Structure formats: structure tokens, C-alpha cells
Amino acid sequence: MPGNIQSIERAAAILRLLSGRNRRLGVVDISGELGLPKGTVHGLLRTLQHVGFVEQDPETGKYRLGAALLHMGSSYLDGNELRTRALNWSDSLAARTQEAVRIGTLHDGQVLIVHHVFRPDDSYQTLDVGSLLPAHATALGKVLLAHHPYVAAELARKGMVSYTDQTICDLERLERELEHVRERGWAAEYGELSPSQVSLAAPIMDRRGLTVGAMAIFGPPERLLAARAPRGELLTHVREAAQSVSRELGAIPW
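Can I see the structure of just this one chain, in the form predicted on its own?
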């Protein structure tokens, strides 16, 4: 049986690396991350750019995912039943809370954003669909990890990155947090990924009773918190929206 094609594996590694970052990366950055020669990385990037899978910033020379690849990813996500069933409810949640909404699923120990509704105002926002977020540092991820505890243990084995001084990087502490999430049916993240952001999330279940996704709102603490706790009305809206999507997926009525 023929072996894997090394150049394709390396190109895929570059795309995965770019998909997991919010910033552009240069040849030297990618070379160092993947342990590949700079000449090899440059050649792969040039080919990926030619087919539209990556784009290069003309000012910095750094790379990001290209429009062609993002379009292909969106085509896949359009067929994702979770996203399809959640479209109306996520729009409604954004309107009711006046906050941005994300829907995510677990993917290789991270949270894959399958749908994103902008905060309904005129502020500058970037589309997160197709991006990967750290599961241990987000409310979406905590909801998903709470119902897939073996993934949390695997993350701890690999080492959990600290993004702020609030990020939970200790397995014992994370397991206590996930137990609380299971008991109360929702998760919160207080500046654990970004100091200026808070998020509130609830699980989405299917007809088998399995947690197949999570829905969250996110924004600054002054809008989402009151007396350092989640605002009750916002949390209610999030849970009700997630429950509505769950019913769409055939979950037993709540």
C-alpha cells in the first residue's frame, strides 16, 4: 500500500496552523512552529496562494487563510445539520440579548465555530465561522468538555495553554469546573481567553440525548455581568435558545 504524500501532509499542517490563529503568520513563524525548512514552507505557501487557499498581506508579507478555502469550509458547514437547525434561533438570540452569538462543536480537542451571528450594532466585527477556539478557555468549550470528559484529560496530557491569568490550566481545577457545568446546565468564561471578554454558553442536545454542540453569547463584562455574576436574563435567553435548537434536533422536550 502506498504511503502518505509528504507535501500534502505539510500543506495541511500549514492550513491547520493558520486556522487556529487570530493573527497572520510569516514564513519564519510557520517554519518554527512546524519544524520545517523555510524554503519548504515558502514553496508550499506560494502554491497554496496560487490556488487561493492562503492570502499574503502585501504590507507585512504574512499569511492567512484564503477566500477559496473559507468558501469551501462554509459549503461544508451549510450542510451541517446543527448549523442549519440553529440559524433562526441564533438570530433571535442575538436580537434579544443585543450580543454576538457563536455555535460550536468539538473538533480535535478544540471548539470549531460552525455559526456566528454578529452583535446587532455598527461596531467592527470579524466573522469567526470555521475558526478553532481552545476548549478549556471558553464557555462553549466548557459545555462540550463537561459532556466529553475524556477530552479534558487528553488536553491536560498535552498541556493547556494559558491565555490570561484567569485561564484554567490545571486538570483538577478544570474537572471541578466541568462538574459545576454539568450540575447547573450552563457554563461561563470570565476573561479566560481575552481579558476584555466574557461568554455564557448552554448545551445543544440531539434525539439520543448527546451533547452535539453549544451556543454562546460573548461580549465585555460590563454588558454580560452584574455584581460579577452572569446577568440572569441573558443566561435565560441563552439556555432557552439552546433548548429550542435541541428540540429541533429531536431532543426529548425539556
The other form holds:
2 protein chains.
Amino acid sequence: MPGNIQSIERAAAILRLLSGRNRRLGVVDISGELGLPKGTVHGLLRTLQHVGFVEQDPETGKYRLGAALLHMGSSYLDGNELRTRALNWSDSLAARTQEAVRIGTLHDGQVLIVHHVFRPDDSYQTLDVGSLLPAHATALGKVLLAHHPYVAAELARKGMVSYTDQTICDLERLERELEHVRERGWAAEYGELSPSQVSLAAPIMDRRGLTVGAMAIFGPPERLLAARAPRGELLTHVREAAQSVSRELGAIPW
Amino acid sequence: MPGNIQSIERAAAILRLLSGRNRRLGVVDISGELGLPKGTVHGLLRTLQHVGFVEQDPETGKYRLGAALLHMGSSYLDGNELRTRALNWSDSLAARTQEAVRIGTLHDGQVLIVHHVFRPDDSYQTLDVGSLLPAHATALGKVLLAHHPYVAAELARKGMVSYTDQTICDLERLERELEHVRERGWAAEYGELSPSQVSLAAPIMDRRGLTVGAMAIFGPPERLLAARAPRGELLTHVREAAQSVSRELGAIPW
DNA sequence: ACCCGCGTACGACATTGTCAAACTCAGTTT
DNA sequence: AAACTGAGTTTGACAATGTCGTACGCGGGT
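Please supply the corresponding structure for the form predicted together with the DNA (the preceding block corresponds to the form predicted on its own).
Zooming out: every chain and molecule, the one shown earlier first.
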């Protein structure tokens, strides 16, 4: 791994900071957090501002993410094959199951939502495309982790946060769970991220047979479950939809 | 203009290229387009890849935007005050008018969509948050240009693209139109971007009285217009919604 | 088999970014 | 009022840093 460009890595670290703490940060906040001199951080920020990646609040002088990132994020979606191919299938999955659908992929040990179809009723729901969800507490994440053992190991090393009393925080339990997922070809999550939400997910594979994403429905347990287990017909729909997308991506339907 | 960091500017130029129409580019494409040596571009790309801003197609070796940008784009939205404050009002505007709502702000001489509420029916619509729309061919853009004369002048210098036979491409006509917009406090667009779409927009102002965004409804002419002019009640709804958001942003309601 | 074009690696050079210290300006405290 | 903090910003010398030309390896055309 021959040299990476220092200033770009630092700039990226700044952007990551700004996107993590969803708030505005000042020069000294950043310089403290990154262990860099004030002046250096300021120079980086000035350039980032010049290219539209950060903006500065003219009143407080603090910095926040810039508008250029929004456009680039949406450009990423346009070029994302997983999402493009999954568009139709996720719509019809939502229609068939009458539940909300999410498509996610692994990013930095978390689940990045690349597509989201609202539950087909008129309730207010917030779009969470671009959100990062914890892998060990979502059905999407379990499917993805099950086929990326290295990421799973990394996750275990860092420790798993507990979100509800159902969250799996124990490495061995998670490993057993992932083993099940690999055997069955689908994953479930029972209120492990949010107490009143459960989800069911299945893997999406590309032409090489790699699991490049996952597709899930999520909603209240009383609708997704029967006798504390996933309703069979919903599960079938999810698995078929994910398989259809896989086929579109060139996976051998074995 | 004290020194900007070269490598970051170049990296941003690469990302801008990748977010343009050409979704996948090779090292030589980029190096040709930017007039930089191959090796330099490769170094930049390697670092951008390392920080997750670009990804490389393992088959073709070509580069495309990376997933990290998606998450940062959505983080930008979370911190965007204009959008946050406008959430409720845009929902109710959509409900009242039964039309789709868009909120936009000026970015690089174009209109960046920061929020989008679907028309409240079950038709398939694609979310265009993050899209860049031409300013001279949208009601949103006209409102924004009307209060940013410098940007308007810049736009005129670069020339205006024609999208339909209704598109205003003449500088003088545009100037007259913007003058109207300033007087009336709202803008309309009659099939100037897409033949079967019209839109109505009103400005959103912040506490300093600056126009920081605009709010619009858009849809087919037969629903938005009466006798080739905007329906009065729709116009009122749009203007009131925009004014409500302005108030939330601290604008003096004069 | 050959060539062309691609993505990638290497290494010398000097351009470039880095860093610490100094500056400006508000808001607070003395 | 004056001094003091703590913010963001500017500066300029140094050398670490990124740049650029050249060279390598590989694959797909022909």
C-alpha cells in the first residue's frame, strides 16, 4: 500500500466527523478530535468549503456539511446497480406484503440503506435512504454479516451496542444466529433495534455469487409474525423478491 | 485567496466528473478530462477509494462514486435547517393542493432539490432529492434567481439550454420575467422544462431577509392552471406555505 | 503473436501542504 | 474601561509531501 494522499485522508476524516455528530463543529472542535493543529484544519476546511463540501455558518463561524455532498449522494444512487435493478422488485414486494421495504448494503461494518419503499398506506414515514443502521441489530445486517465473516469478526472486536432488551450483544449468540441465516437463507430480527419493529430479510447476490446486498420488509410484529415466527407467505415474498433481483444482477439461479 | 489545497481541489474535480453523466470513468478518461498525468490521477483515486468516496469496478477497473457519499448526503439533509423547518409545511401543502411539492436552493447556478413530497395519490413517482434542475427553466429557479442577481448574470454568461419550445433562453426575456417575480413575489413555469409539467413557486427567506430557498408545487397544466394562468387558490397555498417556513426561519413577517 | 490501451508501481525533484506562532475580533470578566 | 479569554483566521519558513515522467504487467482485440 504505497502512500495515500494525506490531505485527502484528513479532509475525509473531517467530513466523517461532520456527518457523524449531526451538528456543526468549529475549527478547534475538529482540531481537537483529530489531533491536528488549528491552522491545518482551517486550511482543509477552507478548501472543502471552496469545493462545496462544507459550508460555514456566517453567524457562528462553525462548519457543517455542504450541498455538493447531497448531489453526489444522489448521483451515487443513480449509478448503483443494486438499487437500480431492485427498484421494480421492491415496489412489488411492498405491494404484495403491504409492508415497508428496505434494501441495504454493507458499508464500514454497518448497513447502508440504498433504497426504501414506504408501507402502502397513508401513514407518515420518513425516508431513510442514506442512513446507516447497526448490522447486528437488523435483519438486513444479519444477512450481510452471514456472508461476510471478516466484517462480522471486526464487528465483534469493536463490540456490539444494545438498543433494546432483545438486541444480540453476545458474540457467540450472534455467531449461532449467523450460522442459522446461512443455512436457511434468510434472517429475522425481533425488536432488536426498536421494540415495536421486526424485520425479515433475504440476500441479494451478484453474478459471482457474492452477497452484495439484502432486501427486507419491516413493520410491527403483529403483522409480520404468527406464533412468534415469521409468517410463511411474507417470508416467501421477501425471498422471491431478493432472488429476482439477484437474477437481474446475473446470479446463477441454481 | 490564500492557498487552497491542490490535491483536495483535484479530488473534488474528480468526484464532480464522476457525478456528472459519465457514471463510470477510467483513469485515462479522467486524466484526459482534467489535463493531469495518469499517475497523479491514479494516486488521487486510490486515496478516494480508501476513504470510500469512490469504488472501483473489479471487472473493468473503472471508477464510480462510493457509498460514503450517500451517507454524507443524507447527513447533510439532517443538518439542513431549510429542509428541517419545511418538513411539516410541505406535507400540508401537498395535502391541501393535492400536488407534488419540491423545495430547492441555489447551488452552483442550479436548483438543488432538498425536499420532495409526492403527490398524494398512488401513482409511481421518483424521488428527486439531490437532483440539480436548471434554474432558468423552473419556477423554483426563477424565484431564486430573482433574488440573486449575480447568479442570474453568471447564468446568462454561460448560456441557457433549451428543454422545450417554451424554455426561456433569451436573456432579456428572462430578466423581464425575474422582474415580474420580484414584484409579485412568486414565479410560474409553463412547460419550460418538461412539456406536460408546470410549476408554481414562492420564496423562503431567513432572518436576514435573504432568499435562501423556494417552495413549489408542480403537476400537469390542466390541474394547476385555469385559463392559462395559475389557479388563484393554489398560488395562495404555495405562498402561505413558503411564508410559514420563512417565519420558522426567523424572517420578519413584515 | 503481436500490439495497443488500460490500470498500476516507482523514484527524483521541488512544489506543496504543514505547523506553530501571531493576529483579529467578540463576548466576558475584572 | 481595560484586560482576558477563546473563537476563527493569517502568515511564512521548512521539509515532508504529492507530483509527474517513465516503466511494468496484463488483458482484449486483431
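Positions refer to the first chain, counted from 1. Just so we're on the same page, rigid core means the largest C-alpha set that superposes within 1.5 Å between forms. What you are looking at is a predicted structure, and each value in this text was computed from that prediction instead of being measured.
Relative to the superposed core, G43 undergoes a C-alpha shift of no less than 2 Å between these two forms. After superposing the rigid core, the C-alpha of L34 moves by 2 Å or more between these two forms. After superposing the rigid core, the Cα of I14 is displaced by 2 Å or more between these two forms.
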